[in-house]
Each structure stands twice: as structure tokens, then as C-alpha cells.
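Let's start with one chain on its own, the form predicted on its own, as C-alpha cells.
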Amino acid sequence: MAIWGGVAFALSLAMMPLGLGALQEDEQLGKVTYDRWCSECHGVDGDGTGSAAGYMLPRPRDFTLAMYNIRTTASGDLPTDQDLLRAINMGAPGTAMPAWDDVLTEAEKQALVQYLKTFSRFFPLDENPVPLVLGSPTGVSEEVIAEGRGQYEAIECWKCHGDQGRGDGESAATLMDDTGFPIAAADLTENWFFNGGADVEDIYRALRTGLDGSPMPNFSDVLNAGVMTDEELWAVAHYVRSLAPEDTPGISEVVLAKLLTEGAELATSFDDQAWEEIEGTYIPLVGQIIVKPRWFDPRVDGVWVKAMHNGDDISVLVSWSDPNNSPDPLWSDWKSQVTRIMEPREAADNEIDAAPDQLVVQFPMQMPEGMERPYFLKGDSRRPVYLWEWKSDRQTALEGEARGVGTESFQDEGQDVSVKGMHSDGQWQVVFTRPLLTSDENDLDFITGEAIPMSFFAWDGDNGESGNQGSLSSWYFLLLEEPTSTKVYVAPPIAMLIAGALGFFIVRRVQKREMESFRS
């Protein structure tokens, strides 16, 4: 036994340097990975003050605080290694944090998890936090969703997220994170931007754990106090999930303008029931960062578009989430903070001037040949663009043109386009209406069956947006549905008759040859 004990001791001594070397190697890999991919935002020292941090809201995570939104552990507890790995893989939708699952190797991600923990003294060396036991989701039904709606009101989720969940609650303009930066309440109708996942299990987990560092509380204490049952909290999760589309909207390049049946009236208002029969097309928008003054904190991240025509006129309905009708005095502090902290500070005037919400729809001045389109940022001298402009401080639309950024000009008289807009429950709905053909040679003619290039610009005035600082889309296409040709109905029967007659002729000819052959 003494001999074997001596051998074991000798082996352990021999292996110690190898284990230490492996640890040092992992730490070095974690540091190299972090310095290469993470430090520009999170800072070399992990304190969230990288060179790119000033261009982001919310700000990058400060790892020295060991305060993490997305966890499976209780509020105030540290995340597990699996939690950190999941955040690295998924990124943080709705923020500047991308997903790294397909970028980093498994070894790099595992090493990065361990390296992130070295930034904070709060992480123990030999202990891994224990996740909460969350259980399985309850079944969903209309009754469960109605129960969830009632609990949503009872626990006052609406104070931040709003009555319809679009982030327009009475407290929304005053929200700040634990580091003193303004933070927007989540728009529950856009769950593809949920930080931590969009499934009902992800929503329930966020309700149980809270989002540490943000105003979002946890409701585990409510359960423990017997104020709410676990089934009722699951109902809240099901209700929140029901506010967003069942599937994340795909990106379609074409907005189809439905042709109305003869006698049907064209919808010229946002509350017309005819819109209910048309499926909306989702078009994502991003901040304008091409020309100065640039904007890295866009409020409008996408618009829903519907269109219809009756052969003479066209209506286009554009809707998007916006927590308020700008300018709104209740949001003046929010605007002041955002314009003060966001880089680059290229347009200080926005800190003073009140600005309305705004939408511009852009088309080419003339239909291009093939797939050629004007420059998406207001065209150029060779290929100008035709514009429809709406602002929240007036109830009229303006037609105009542009030959580059800053060259926009709008008509004061003789407008062919009309508009109706309404803000309600954290959403703008704006309807443009115009004849397909006009007598103005500067207006684009809308011809059925043609794929007409179309793009969008949007501004939230109380988010500090105006001028070049706003959101924009790339080019999409508006296609006006054509009447079904009578050939579609007439041609098939004719073709069948011809085919039948031809077949009969062939059969008779073969039979005749066979008879002649038999006689001979």
C-alpha cells in the first residue's frame, strides 16, 4: 500500500504542471478572444466603456458589476456558466450585441465564459450558481390568455409596457437602468427583439428572474407571498406571447396592392374594415449612418405596410410603434438625455428644437429599366426620386422630389396625394391616397402589373430625430394587382377542346390505317 501511495503522489506531482498549463492556456484563449471581438464595445477592462460604447443605447454590459439581465437564476444571483454561454451564442436581440454562435469556436466560447468572470470579484472560484426550477408551461387557450390579460393589468405591467404592450406606458418616458442611462420599455408586439428569447418559456423565465440592472422586476416574490399562483403567472406569459405575431415576420421584397372588386370602396382611413382583409408586409428600418449627421439610436425599427387600389386610385397604409405623439412635453427629458449621451454629437440643435414625428415614402421619379434603381438615400442628379411626406404636426401630405440628401423640395399647391394619420395605444397609422395617374409630369404614374420601387424614412421627434437623423429602409417593390384576364377562364376550355379534337383525329386515323392493313 505504501508503494502504491508513493506512486500516486508522484503521478499527481507530475500532472500538476499540466493542469496549471491547461488553465493558463484557456485563460489566454479567453483573453485573446475577448480582446479581438468584445473589447471595442465592453472595454479592455470589461467596464462597458469601449470606444464604440457611446454609439449604443442600451450601453454594453459592464462585466465588473456582475449584473446580468438574462439568467436562469434568482434575481440578484449570478448567472450560471450555461447562462453566459447562451448569451454569447444568442446575442441580445434589440441591442447592438450580435450572436456569436457561428463566429466563435466552441473552445473560444468556453474560454470566453471563464474570462468574463475574471472581471468581477463577485464570481466565486469554486462555485457555480444554481438555476431556479421553473417547471413546464401550462396549456394555452382563449380563457388562459384572457386570464393573463387580467393579471397583466393587476400587476401593472401596463405602467411601462402600455395597454397594448407597445412600450408607451405612463412611466415609459422616465425609465433608466441601474447605471443611469435611459432605457426603453420593451415593445411586446415585436418579440423578435426580446433579449433572452421570444418563446413563452423565455417570457416566463424573465418574469420569474427579472432583468437585473433594468427596471424590469421579478415576480418570484409575488408567487412566494401567495399573491399570484404559478398558473396565473404562466397565463401572463401566454398573454404577452399573444401580443406578437405567431411567427417572426419574414422579409418580403414585394408589397401587393390588392385590386378591389367592382363596387367596393377604396379605404381612405386607417379604421376602415377593408384593411382587415389585407395581410401586412413588414419592412425593417435601421438608423441612418451614411451621411452626417448620423444616427445610431433609431426609435422606428420597422413598419407594416398594406396597400389597395380600385383601378383609379391607390391607398397605402403604413403603421409602426411609437410611444407618443411628438412633440410631447412628458418626453422632453428623455429627448434631452438621448441627444446628450449619443455619439456622434453632430447635430446639437436637436437638444433644443421641438420636432414632430415624420414619415416619407420614396419612389423613383421615373420607372427604371430592369433592376436599376435610384440611390436609396434620396436619389442623385441623374436619377431623382419622388416623395410623399407626412408630419404629425399637420394633417396634410406633401409631394416632392429630391436629387440627393439635402435637396428635398415639396410642392406648396396642387397636391395629388392626401393623408390621414392617427396615434393610439403606442402606434401610428398613416394612410396615403392618390390617383394612379395624375396630370403632373413630375409625379410617378402607378401602372398595374409593374414592380414599382418603394422605400421608407421615419423619425421620432421626441427621440431626438430630425433631418438626417432617423430611420430608413432599403428599396422594396409595390406591385398593383391586375384584373384577371378573361383568357385565364376561356383558354383552358378551348385548349381542352382542341386537344380532344386532335386526339379524336389521331385515333380515327390510326383506326383507318389498321382497317386498310387488315383488308390487304
The other form holds:
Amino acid sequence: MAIWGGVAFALSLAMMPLGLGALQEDEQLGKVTYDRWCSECHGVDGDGTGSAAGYMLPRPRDFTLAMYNIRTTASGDLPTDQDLLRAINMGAPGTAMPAWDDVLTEAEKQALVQYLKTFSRFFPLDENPVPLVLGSPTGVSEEVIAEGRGQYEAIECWKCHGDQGRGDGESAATLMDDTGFPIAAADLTENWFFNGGADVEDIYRALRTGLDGSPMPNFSDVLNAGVMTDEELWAVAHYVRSLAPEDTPGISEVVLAKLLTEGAELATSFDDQAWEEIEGTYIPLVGQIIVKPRWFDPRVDGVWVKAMHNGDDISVLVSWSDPNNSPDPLWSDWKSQVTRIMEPREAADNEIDAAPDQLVVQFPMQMPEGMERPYFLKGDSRRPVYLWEWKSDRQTALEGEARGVGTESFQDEGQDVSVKGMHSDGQWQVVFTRPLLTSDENDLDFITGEAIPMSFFAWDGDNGESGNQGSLSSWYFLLLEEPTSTKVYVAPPIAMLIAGALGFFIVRRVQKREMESFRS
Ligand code: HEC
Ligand code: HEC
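Would you mind giving the form predicted in complex with heme C (HEC), to go alongside the form predicted on its own above?
In what comes next, the whole complex appears, and the chain from above leads the way.
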């Protein structure tokens, strides 16, 4: 009846700023937005069991538990609305959780925050969670960082994160989240994947609040117990910040192979001093989800590449974080869990095969004309690719070729490429060396001054990766510095570089499309 509607309206105006009608509208907007954008992963009922959930690790969050990683509140407390809004805006880098800041309107995001809370019976119990008072950062210096390193050892961050912070501590293979799924200790050298942000303030906050739902503890208790001072905890945060590069690596499409000066020795091993003179290029890798079987839990999310040549030979150093040298019995439990969770049908096979870590570097078999490049997934019959394959259980690299996925073949003799690989402190460092020119017509000749397409595939055997299930990059370029004048090489075809950048976005777009096809 109209009169009751009018009364309700008047009442709602008196009761709260939003008004009852608006509140219902908000809830409606929250539900519609959630069902459309979130439910395939998080489930219609918010319990983390959407139709696509089985394809990913970490699993989409179960909102009925009200357990949130990134908060400003104490460990065990509920997040504030602002915390939830931040999580929605920023997503969780390095996981399937997208960032929604550019996708949804402010009203939709606000409505989602309220709607997420309705999934859990805990939110009505504490309507105003209070953020911790965190203070401001202390200054940073060499001494502060050294102090932080000392504390990192003393309070045993290394047990999970490893001596050099690459997620390779002695407990790393056994970590599980609160819902029983294996979880990786964050790689502290890649702070661009931190869910709560990369700044020293963000790191300090994560230390004070802990990441609820994960094994990452909170260190407020240590402060309160007087075991450590606030200054010392800030020092830890500064130390962690110092483990990652000053700036997040930008997308740079070209790896410049530096020309050595007369008489300088070509580095053929990872520990050669000469590498220190050369700046690394970071190349992001993503899980292979274009052909079946797909892989949604890639371990290797990027490689650093350096290169040098002396006019006769070239050396390429590729390094990446990987907690262990596979196969390793300490990680066999982790491996069987991941394979069981990610792919129940083939788990039995995967468990039997002890798989090594692997790296494949891909080039076109012939230098392409203009902008043409082979299909980035191992080429095709018209534009085949030339490959270098390295495996952790073998001392040699193999040269090979492919004309599409599954057609890879490797030469068993007459290798022109040699390799040296080493695993230490949660990192692989692998150096390939080859003459620029070879007599084999299926080996690409490396000509100085040409932008040579190059891309990477990587596998962590003990993360259940082999075959098509690993990570890959799009095309980048290897450019051998010219002997004569710098003018020649500073202008590789710009169009090709742009195409290189696009290549990566194409991978992202294909992935997105694949993701959407799961939803529909
Ligand atoms: C493609 C799958 C996917 C979609 C779509 C998705 N999420 Fe997530 N979400 C995840 C995963 C996976 C995690 C767990 C990340 C982690 O544990 O690091 C997560 C975690 C979260 C968290 C917890 C963050 C924290 O700090 O603990 C929130 C909040 C969240 N999602 C909200 C949303 C909302 C709202 C939407 C829709 C607008 C959405 N998600 C859509 C996969 C998804
Ligand atoms: C028991 C194992 C364990 C210990 C001990 C531990 N961490 Fe963690 N830490 C983790 C795990 C697991 C994650 C990843 C959580 C996730 O992905 O949700 C993590 C994540 C982090 C992150 C990333 C935060 C973000 O925003 O994503 C930082 C930084 C960090 N830890 C620093 C430390 C420091 C410093 C210490 C010691 C003071 C420490 N951790 C002790 C297990 C641990």
C-alpha cells in the first residue's frame, strides 16, 4: 500500500543517511555485480567453489570464512570496508584474482564490499573493525638494512622465505593455507607480486597484521612481548624492500647482447665477473593456457636475461626463482598435492615421473622478413622455430626445432650450443654459449645489429610441470651490439618492437578469453 511505502520512506530517511530503499538497491547492485563478475570463481554462495575454481591455485577465497590476507586490522580481526575495497581494486597479483579498479564503477565496488560481507556470519558481530596504529617508517641506511637482515635471521623469516628471500626456506615445501591447499612462501625478490603492495610501509603492515588464512604469521605479538622493538621490525621491512630491485622492471622488449672489447673474455659460466657489468632484462612468463592440457599454477613467473658476444660467440645468461632443483624428494609431497589438486585425472602419471626443471629458448629458424614472426607456441610448418633446451638432470643443452606444439625434435649429436647451469638459494642460473654462425642450416645465424626474435618456456618439475604445462613468454628481441658504430644498432625496426609489446598483450588477451570461456 502506498501509505506504508511512504512511511517506510520517511522512516528510512530518519534512520540512516543512505535510506532503506537505497540500501536494498545497493544489495541488489551488489548481487548483480557479484553474480556477473565474481561468482564463476568465488561461487554464487561465496564459498569459493565457482565453476572455474578447480583450475586455480591458490583457490578463490571462501568468503564464508571472513578470512582476509590484506587488512589494516590486527590478525584475527575482520577487515575494514576500505580493506575490502582495496582488495577488489588491486586484485592479488600473481594469482587468478584480477584487479577491478578499471572494470567496475565506484558504486558497483561499494555495493560489492557490502555484499561480500553478507556471505559470512562474522561481519554482524563486529561492525566497526579498527585499523592498527602503525606509525611512520624509520629512515633507511646500510646499517638499518644490516640490522633488518639480522632480525630476518633471528625471527626466522628464512625458514619459509629462504636465505636470500626467494621462497625456498626449509619449510617452504610443507606450507598449507587454512583450507588445506599448498601455498608458496612469497618470493621477496619479486615484490611486484605482493598482494598488499611493494613499499616499505606495505611490507611493515603485512608484518604487523599477518596474512590471515595463510601460514604467514603476524609479528605484532613479538613487539607486544618485548622480544623486538618497533624500530627493529621497521628494519626488517627495509631489509625485505632491499631484496627487490629499486624500481619494478618495466616491459623492455630488447635484450642487448653487449659486444666485448678486444681481449675481454666471453663469460661461459654464471659466476663470471663479466656479468656484473651487464644490466638484466626482466621477461614476464605466464601459465600456458592456450592448448590443452592447460596450466593455471605456473611457478616461474619471470626470467632475467643478460647477453654478451665477442664477434665469434654469444653467451646468454637466464636466471629465475625456483625453490629447488627438481626432482627432489623433499618436494615430492608438494608435487603430488599440486598435481592431484590441479588435474585429478593425470595425477597418477605425474606422480610416477620424476620431472626435472627445464628451460627452452626459442628463436625463428630463419630470420623473418619484416614483422613476420613464427607463431609464439613453437611455430608452424610455414615458419618453424629453432630451440635450445636445457634440463636440470643433464649437463648438456640440446638444439632442436619445431613446427607447432608437440612436434619438437632435438638433435642428438653435433650440438653447437653448450650450457652451464647452477641452482643455489632458490635460483637457477643457466648460461648458453654458441658460435654466432654455424654450419647447420637449421640453426639460426646470429647477425649483429638485427633484432632477433627470442622467447622462453620454463618448467618447475616439482610443481607438477612438464609438457604443455609450464610457463611461457611472448616474443622479445635479442640484439647483438654492432662492432663499428653505435648508430647502426640504436634503431632496430621500431614497428617490430611495438609488435613485441603487443605480443605480450595478445597472450594476456588470449588468456582472458580462455578464462571467459570457462565462465560461459
Ligand atoms: C578468475 C577468478 C577470480 C575472479 C573472477 C574473482 N576472484 Fe577474487 N580471488 C580469486 C583468487 C584465486 C583469490 C585468492 C588470492 C590469494 O589467495 O592470494 C581471490 C581473492 C579475493 C579476495 C581476498 C583478498 C584478500 O586480501 O584476502 C577478495 C576480497 C576477492 N577475491 C574479491 C573478488 C570480487 C569482489 C570479485 C568480482 C568483482 C572477484 N574477487 C573475482 C579469484 C578470482
Ligand atoms: C611459516 C612460514 C612463514 C614465515 C615464518 C614468514 N612468512 Fe612471510 N609469507 C609466508 C607465506 C606463505 C606468504 C604468502 C601468503 C600468500 O600468498 O597469501 C608470505 C608472504 C610474505 C610477504 C608478502 C606480503 C604480501 O603483501 O603479499 C612478505 C613481505 C613476507 N611474507 C615477509 C616475511 C618476513 C619479513 C618474515 C619474518 C619476519 C616472514 N615473512 C615470515 C610464509 C611465512
